[in-house]
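Given as structure tokens, the chain that follows is alone and in the form predicted on its own.
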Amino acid sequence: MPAIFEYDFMVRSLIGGALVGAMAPALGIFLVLRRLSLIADTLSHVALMGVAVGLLTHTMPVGVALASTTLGAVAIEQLRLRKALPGDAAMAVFLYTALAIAVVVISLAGGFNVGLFSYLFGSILTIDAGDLWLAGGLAVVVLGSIVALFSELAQSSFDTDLARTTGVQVNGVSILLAVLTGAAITLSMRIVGVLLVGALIVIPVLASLRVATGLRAALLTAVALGVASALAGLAIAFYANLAAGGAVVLTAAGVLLLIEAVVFLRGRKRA
């Protein structure tokens, strides 16, 4: 048996990594198609604000972060859909406001500590069975919602006006997508880290769009690449004694670069 499977905390990390690797790109493909990749970073900073508040007030950091991202996701989508602010402006306002609040709260708490660092960059040692149950439950909700609402998500991602004429509740679908993204970011903090989970939402999607034809194929490819990047990154982190979150994201980035190189060389060969 490989050494990585001899440690319970690594087995939990691999399971959690696989769940995050499946959830993040599954949501990310619809965000990328809507040109809303920035919302992942925005909600990550909102989650950081929630964690900081939770640590300062000695309440559940994950619970506060989940409530913060849910409210932030709904507010951003309402502003964007009602055209009170342009989409990128609404996200920028929430990103910088949440970051400012987090910095102030962290300073009030006396600066960074070990607990906060585990949320910022992930900590495979702190993952417990409760985290896995939460991540597993959310994965079922996320993937189930995507299967059930695939047509609505696809239509509203490509052409919102046409989707409305065919009866799609574009506002409701958009808000649901944003809320699920916020929840996925919050529950992925312990594995990837709040500052890096946005990359796992976007990078496998970009890679899949380079090699897959059709939305369903791109979705399945993105999920496969996300799971593979998470598992490979965690294995690299274990054997090389590296930070887990960074190793996972760098593995995903390496896959994207490899795919880009292959596509480029094939294009040169055909030319």
The other form holds:
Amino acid sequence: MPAIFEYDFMVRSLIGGALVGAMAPALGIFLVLRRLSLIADTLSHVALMGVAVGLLTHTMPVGVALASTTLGAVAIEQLRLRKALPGDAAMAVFLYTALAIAVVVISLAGGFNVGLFSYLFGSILTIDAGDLWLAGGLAVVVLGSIVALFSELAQSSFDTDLARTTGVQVNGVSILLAVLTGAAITLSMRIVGVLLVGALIVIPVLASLRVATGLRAALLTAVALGVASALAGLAIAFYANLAAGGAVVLTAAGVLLLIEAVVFLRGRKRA
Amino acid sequence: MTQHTGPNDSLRVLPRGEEPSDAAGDGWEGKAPPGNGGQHPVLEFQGVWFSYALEPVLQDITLSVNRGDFVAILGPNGSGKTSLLRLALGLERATRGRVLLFGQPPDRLRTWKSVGYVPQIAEGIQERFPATVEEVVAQGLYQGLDPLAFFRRSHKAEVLEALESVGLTPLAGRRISALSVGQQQRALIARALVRQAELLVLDEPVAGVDTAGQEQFYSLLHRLNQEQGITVVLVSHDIGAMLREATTCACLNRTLVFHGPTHSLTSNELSQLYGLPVEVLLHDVLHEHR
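To complete the pair, please output the form predicted together with the partner chain; the form predicted on its own was given just before.
Full complex below, order starting with the chain above.
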């Protein structure tokens, strides 16, 4: 048996990584197609604010972060859908406000501590069975929702007006997508870290969109690339003694670069 | 088909079989065309006003579209044509007045299956959207929440038939974003057709489509309207084609300048609408093949 499987914490990390690797791009494909990639980064910072408040007040950091991202996701989507603010402006307001609150709260708590670092950059050593159950439950909800609402998500990502005139409840679907994204980010913090989880939402999707034809195929390819990047990245981190979150995201970025290079070379060969 | 004539650069257009005339309108302005046997109009605007950020876009529009009509919406840029369609589809709300689609306010409509909409271009197409032409057309079959839709193959007979009718069968498996503008537009029309809608609403659907493609498209609309009785509401800048194909014409310039049968539309009204001399000219060659 490879050494990586001899350690319980690594087995838990690999399971957690696979769950995050599946969930993040499954949500990400609909965010990228709607030009809402930035919402992942915004909600990551909102989650960071929640963690900071939770750590300062000794209240479940993950619970506070989850509540914060849910409220943040609903508020951003309401502002965007009601055209009170342009989408990118609404996200920027939330991103910087949440970051400012996090900075103030961290300073009140006397600076960074180990607990906060584990949320910022991920910590495979701290993943326990409870984290895995939470991530597993959320993965079932996220993937189940995406499968059940595939048609609605696809149509509202293609063209909101066309979707509305086909009878799709575009606003409800958009808010649900944002809330699930916030929840996925919050529950993925321990594995890849709040600062890097957004990368798993976007990078495997970009790689998939270069090669897949058909929305179903693109979704499945993105999920496969996300899971593969997470597992390979964690293995590299284990054997090379690197930070897990960074290794996972760099692996995903490497896959994207490789796919871009192959597509480019094939295009040149044809020309 | 519009034709520029002489040094005044005036527009000359005429529906098939009509003689040029300078006669004034026949009193249809601002009124609905004759009734349709007691049926509810498919679409009604009752004293509708609409503003964007306090800027009035449409003022006191009253018109109705009856079952089987082919209505052309004409007007210069900024005249409110697209806003009128968006109000009809519930994508915007009237500032004042009432819009009724199949007898109900659009935001309360539950029978969207009856409506087929074709925009100028879909937002997603510019985004390297990975969906195939077949997947996009199959979206038109949507009838509400179906949790197992993900596992169903989309090439149903209706989808293939709609693709056939717009000549896109060989491209069914291609990414929609890889198609030309004209082909993308035909895919969106197939998406509307597959719904077997009673009302087709089209916003400049042939912008960017070549002449042959436009002719094919108008033939298709003509067939759908004449043979299947589908009501068509179409915004276009192609005045000649509109006057040739449409049964009814609504001319907008923020207010309703003219509404009535296309054969009643005169050069004076077109001139008033576009702010330059417009003359109506007989033109029927292109459709002799029908």
